[in-house]
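Next up: a single chain in structure tokens, the form predicted alone.
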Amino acid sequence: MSVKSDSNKLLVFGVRVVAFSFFPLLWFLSQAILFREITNKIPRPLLIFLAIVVGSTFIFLLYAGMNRIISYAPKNYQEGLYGAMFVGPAIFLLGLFLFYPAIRTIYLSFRDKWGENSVGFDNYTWAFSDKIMQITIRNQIIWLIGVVTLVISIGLIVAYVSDKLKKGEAIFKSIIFLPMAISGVGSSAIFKFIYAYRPPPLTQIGFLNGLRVTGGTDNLGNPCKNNIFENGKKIDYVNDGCTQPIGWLQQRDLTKFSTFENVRPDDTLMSWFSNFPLNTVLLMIIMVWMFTGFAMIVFSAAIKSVPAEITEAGRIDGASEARIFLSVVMPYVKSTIVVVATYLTVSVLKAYDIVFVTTRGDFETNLLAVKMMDEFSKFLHFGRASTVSILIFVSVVPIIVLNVFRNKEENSL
């Protein structure tokens, strides 16, 4: 009986060997080598006829020789076979595309431009003393602090405040919800028309030095317009005393406003907000627009599940409505208000599409992701660009600590 145990516990293991080491291997090596031939030697169009045909083929192949492979095997351990059949493929392809990369990339960030030769912490170091990537760097930290804060803040309030509607309240919320809807490229293009800067004398087309140029009289008392007919006449806003616009996107500070236009140097108040980086924060509220619908429908979803009697017991003891939302509805969203903070941090980690639209990272508001793939795609320098990779990663990894304990204390509770 030990005989025949060991016995069928041996072809196990064989069976396993083959159906899910062996097999897949030779299922993606020979997809591989096909592909590799064929990449270069027929049209795209039809490659990708291929690839579709073949790959389903393939894949059909690939359960079909699994699946004759572990019929082999006992059958009171085929049942487990079987599961793992639909599991060993998917874990295969993870540590293909996932784990694999993720340890080259930490190999390469030790490398130099190539990936040729060791250069120890030489990247790194270059990652946090060079002045671009400090304010690269610089720019993800307000990333991270403003955008996670201000779409939780406003999505919380807007929340509370729609739920209070008696009419209205799904059409006010699909109006808040509508960015989320729009690709972020297609909303930066948008807003990109919204900062839009004209030279003068040109007509501005941008919103907002559209209403900056109209309005007001010149040093002699003529209105300032932006390059209206009016009776024939063409009033424009290039005389003195006219307020002229502004580059939005490329305004590092606030020095072109007339509030700091003097400030001295000495007077460090001033000039600490002076340097307010102006165009990042322009930037950020785009994503804060996209995003605050996203907050809201979660939030209403918590808020809605607070027991009705809890707070109908803090109106009858005289709280006000903003006592009852800080004491009574915020404690019972603060694991809402948690997941939606982790969702946001690795959404602004891995901003890109914003930055490359409006600015491409000119002027000082490049974020990490933008700056990955400068140095890999434009600068060519592999290692760099798997090192600012490594802090992207890096600066997830304290989210993911975070959730793995609140949820272990969430059940232990």
Second form
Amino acid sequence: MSVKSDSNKLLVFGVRVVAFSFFPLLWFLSQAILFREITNKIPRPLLIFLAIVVGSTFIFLLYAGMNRIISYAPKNYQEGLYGAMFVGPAIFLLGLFLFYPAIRTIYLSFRDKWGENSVGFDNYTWAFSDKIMQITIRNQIIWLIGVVTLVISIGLIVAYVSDKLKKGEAIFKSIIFLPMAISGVGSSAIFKFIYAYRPPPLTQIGFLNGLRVTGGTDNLGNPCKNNIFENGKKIDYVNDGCTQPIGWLQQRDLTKFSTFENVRPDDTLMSWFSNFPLNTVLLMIIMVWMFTGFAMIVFSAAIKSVPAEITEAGRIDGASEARIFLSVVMPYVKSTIVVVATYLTVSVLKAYDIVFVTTRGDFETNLLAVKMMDEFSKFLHFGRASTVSILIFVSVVPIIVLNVFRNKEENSL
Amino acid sequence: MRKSLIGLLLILSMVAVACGNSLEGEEVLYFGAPATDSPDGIAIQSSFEQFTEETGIIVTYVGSENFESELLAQIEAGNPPNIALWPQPGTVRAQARAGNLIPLEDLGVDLDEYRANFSPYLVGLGEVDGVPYGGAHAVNLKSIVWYQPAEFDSRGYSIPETWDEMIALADQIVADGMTPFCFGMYSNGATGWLATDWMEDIMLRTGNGTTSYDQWVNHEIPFNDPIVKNAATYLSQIMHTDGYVVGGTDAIVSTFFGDAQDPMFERDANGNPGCFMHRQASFIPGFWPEDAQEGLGTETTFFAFPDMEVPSDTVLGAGDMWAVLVNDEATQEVVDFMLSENYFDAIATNVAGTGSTRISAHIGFDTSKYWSATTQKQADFLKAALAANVFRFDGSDNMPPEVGSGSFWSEMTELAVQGPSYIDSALDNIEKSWP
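Rather than the form predicted alone that you just supplied, could I have the structure of the form predicted together with the partner chain?
Every chain and every other molecule in the complex is listed next, the one we just looked at coming first.
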């Protein structure tokens, strides 16, 4: 009996291996090689025709073949194996397009420029010692902390407040949610105009610079305005004494602002403040603007699910509105906050479009994803590009692991 | 049913075989950086119309702003275009070294004729170990300073012949309460290239002229050599002298290079222009406001970059270079055509009507064909320089990318921000980053 069941297990294992990897591999490779060979040799319409015919025939053969193989397995295992048969090709393709590239990237991160020779941990040493890389990592941390806290706190407040509105809740929420409908590139282009700088004496088209140069008077007492014609006379801002426009996305610190102009080196607090990376924060705000609406919608749904009886009870007990928010509403939306935070963290680590469209990483505004592409296509250094992508990957892993654990905890409850 | 299917397949394959004999209908994919629907992209496509009519080979030009990364991805995936057009010859050499390019000799190009037509210097930019891979294509002119003659005349200013005269003129303009130079070097992801262009122009005219320039580009002299430091000091004189540049030193890195000349077209309350001189390449009119573009060649024109320590006719320029990635008969025909004299006819005569300012690198090209007088004048400059072998290609494009599109750009940006005291650190940092 026991010998028989052992051999049964072995057979099932064999069938599983064949059905899971050997067959899909055969299926995939035969088609890949076939089409690789004929792509440039036969006319396109024929190629498309062949792809449809051959592709569907092969899939049919794949499942028919696996069906056959599984029929050799013992009866009581067959049901499970049929299930596996449908998952098998998917897992195989996942491995091919996800695990294989991941492993190859790890491998490349230990190789040189073109991936020809091994360089040990050189690329990783570079990643943490190079000045530009250090700034990139710093920016990534600023973005992570800034975007996640700002989006969650603003989203939560807006959701809570709009929930209390008697009228116009829908309109209020739609306005906040609107940026979510605009693509990252579109939002960046909008903000690029807000931060725009043009050399004087041109009219400032940027919102911030327009505000900056308007108002006040120059040293002779004439008003300063953004090239406005009044009674046929042009009023500009070029005279001494007017506030001059600045390139907002080029300000790596605050030294261009009057408060910080004459900071003494021994004034530690002020010189620390004057190093505030203004441009990085201005770019970060674009992402906050884009994602606040999303957070608000999710939180709003969570807040609405808080039973009215509980808040009512709290109110009768004499709790203040803030107290109710912190002690009654917050515990209810805690798990939602974790979900939104996870989503935001992963989005920030992948953030690429905003920096790419606005500064493309100049003036110390780079992020890891942009840096990865720079190393790949600008400096043609495959090793370093892979290293940066591994850094991004590694920083996502703890969040995924945390999420898995949290899910398990919730399921066990 | 089955029989008719097989019959259809047979007919289709017979058609395919029948077509295979001539090059009629063969497709050649040409991939480059100027966007497909940009003036340059349309002009490039228009240059093949005649060719397609004559040979039946269909050349399709595709341009992308992310040319470099897309091309790399295509090469890695084993699906490259037939021909690629790189904006920097340095990348052509890097790709040739990586073994992705086909030598011109294998494409049936007569190398002696090619060298004679495009000057050995230009051909040499696309060579690895003496084997040419890259095809010279279009060039532009960088050693020019744009100005408005009417504004100069009405104030009695004359065109400076030497650096000292230019400085004297600048001082004069400052004394008259105006700003001499437009200077903006902000460029998404490439901020700093304008300063490197200035450096190159100055390097060509100081030290030992072209000799020390070539040594510098090939790293035969260190980047912090006294000759280079001297050049950086000259540049710093422009960037950091009080009142020389529009908006002051802070504005240099904030001003988009395409907007930089706009102050010249603007008049303040007293009718004075925002600036008088702008050193920028021949392609800058494409960035001017529309009404300023109409005055190209009349209202706004250019003079040659002034002489410095080494008086010479040297001309700095840049340009793109193509190379072949997939070798087949149709591609060879296209290559033959692109190296011929009449390849540039359509672009020069502005057939597409997009006003491309591209200039052919072919020495034999008849410059009177160019549609605009300004381009003609520039082309004459370039042709003379190419023939006399005093044309020099943008040095930063020929340095390794870690320097040429990395530290050289970023340290020049830093120099513009930090002021003259930073010259030594900037040059030392670039020297350290040389791979």
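Numbering follows the first chain given and starts at 1. This is a predicted model, so every value here is computed, not measured.
*Asks:* Going by the two-part rigid split between the two forms, are residue 133 and residue 106 grouped together?
*Replies:* Yes - residue 133 and residue 106 lie in one rigid part, which moves as a whole between the two forms.
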